[in-house]
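The chain below stands alone and is given as structure tokens, in the form predicted alone.
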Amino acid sequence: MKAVILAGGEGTRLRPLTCNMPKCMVPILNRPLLEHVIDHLREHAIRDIILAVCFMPHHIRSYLGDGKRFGVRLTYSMESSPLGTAGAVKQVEAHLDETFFVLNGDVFTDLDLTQMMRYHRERGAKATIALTPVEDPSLYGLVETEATGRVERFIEKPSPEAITTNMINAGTYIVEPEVLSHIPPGSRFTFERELFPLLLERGDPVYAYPAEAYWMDIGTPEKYQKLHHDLLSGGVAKGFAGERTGQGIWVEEGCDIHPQAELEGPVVIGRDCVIESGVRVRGPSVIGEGCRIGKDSVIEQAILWPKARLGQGVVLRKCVLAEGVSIGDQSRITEGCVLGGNAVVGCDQSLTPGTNILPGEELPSSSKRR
């Protein structure tokens, strides 16, 4: 069985955690988005793979490379301008000789594909649509059903008067390769506006597949965040990496953790970390590979990316540092600050809540940010 996975995005809204990689690679538990997605296709028996890149795709290829160390086999296709959801499925036309799953590479979902499948061939669908439950529909795509589940309409970003549904299109398809026939080659086309809207006005069967499981739109740090505390406060079912070393604490090779640091699960630390003497970290809680976490800091409910450096003293509550940022003595990084890879903050800063830093970018010593 083959799958596509929407690769390209750029991440605009996560910025500055996407300013120099692709959305679909930020880390989730330590390890890229897309390793998750791809370890979810295959544990559904889905193991050919085409990945439609488009932005930064070294940062994809780099790591993934053909697939082999993850079970599965890897295609790639570069756009060298965004085609839109269906026009990069089309570039790969040839590929698809058989029905196929489309994915967004930007979403985690724990989604029953293969009952997904199931679903789609008992009712000789032409495209089949997941749909998800949200509490606030007016910001995606609704999907108006008749009760077969046969799709009537599609309703993009509603005003509060039209919103006759709740549940919204999910990101994940099953599609029949000769529907692809109606896309116009190398165009900006799309599945949502589109596409499936021609397949409703030819009559061809479309049908939405309702679903409770998992869904979350990494789209902005908040959502980043969220998706962080639901995995590791078991609100989805997730296994960790590394070795269980007390309550909800799991540990990777290689740490050095001092025995007077205090860690309160769930928390996630990747290799190659040091912890020393009278650090708290209090979870949820992500630290990355190779971080270094200086006497007496406290970090709560932050995640932290390979390489982050704090100094003495220094406090992170409700964050996200990006790989290599710095942050000198007795700082304090507070609830929605991002900070982009390799800024530097100096020692005695008070960063004001929910405040950006861009990669790179040096705060010096006893300045205060407004």
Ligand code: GDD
The other form holds:
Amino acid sequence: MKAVILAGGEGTRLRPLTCNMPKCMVPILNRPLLEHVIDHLREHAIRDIILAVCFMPHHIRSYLGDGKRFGVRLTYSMESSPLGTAGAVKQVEAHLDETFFVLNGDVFTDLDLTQMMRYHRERGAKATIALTPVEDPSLYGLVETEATGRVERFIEKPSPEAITTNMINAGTYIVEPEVLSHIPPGSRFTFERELFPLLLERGDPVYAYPAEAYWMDIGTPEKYQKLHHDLLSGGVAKGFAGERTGQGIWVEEGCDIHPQAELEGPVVIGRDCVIESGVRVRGPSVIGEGCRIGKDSVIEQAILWPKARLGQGVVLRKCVLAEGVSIGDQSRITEGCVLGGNAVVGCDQSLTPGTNILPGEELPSSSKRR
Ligand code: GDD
Ligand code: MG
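Next up, can you give the form predicted in complex with the ligand of this protein, since the form predicted alone came first?
The next block holds the full complex; its first chain is the one shown before.
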């Protein structure tokens, strides 16, 4: 069976994390989100996967290659300018000759795809949309359904007055190939604003599959952190890479963790990290490959991408550090701060909660050190 993963979005709301990386490649528990999505497809015997890419495609391709390493066959469809979610699928129409899945590439879910396919077939639907409940539907595609599950209305990013339900489009569709004939070739067209409303107007059977699965769109840094929190706190049954060394502690090979470092799970530590004496790491936290954590530093509920360097006595709390970030001795990075790749913070700095630092930006040591 085939699936198309929509992986062309820029991820502007996730900046500065996505300044140098497409959104679908941000690490979740030290592995790119797309790798998790591919694992999920493979678990449901979907092994023929087309990646619809546009923004920074080389990142995706150089990591995933032909998919062999992940037990799937990957092919790439490149858009020189974004064709929209449906336009991207239209571009690969020639390869879609049977019922197929379409997945938003920025969603983490354990939705039962096998059962969804059964549901789609039993109803003879032309398209089936997975639904999930959310608190604020205005950020998503709102889906109104009849008691039978048939979709009545689809409103993308509804205004507050238009909100009639908390069930939204979860970004997983099953589509019959003939539906693609309604998409104009080579132009920007979306499922959400154009194709679904058009199918409903035509009276075609479009069904909603209300899922009880875990679901998170990683669209913003807050949701990115929430996803880690949920995964590490046991909300979703997923295996983590690395050996389990203690209660809720997973450590990959090549790490040098000082016996006087204190780890309190859930914590995931990537390979080749050095953690010096007196360091305290409290979960849920993730430390990426090749990080160095200096003496007496404290990491609480933080996410570190690979190759972060922390001096001594650094405090990180509820923040995200992208790849190669360096933090000087005694600096404090707290709630909601997001530091882009290779950002440098000098010594004795204390960032205001919620500060974003651009990739490569340098913040000198505070005046007492200079
Ligand atoms: N190839 C390609 N080309 N991919 C695209 C394009 C494009 O032109 N535009 C968006 N995508 C990809 C994004 O990379 C992402 O994986 C997915 O399509 C959805 O786009 P977003 O930009 O993340 O949309 P959204 O989050 O605001 O809303 C969508 O997702 C919600 C669920 O998370 C909509 O589908 C909503 O209806 C839905 O509720
Ligand atoms: Mg999204």
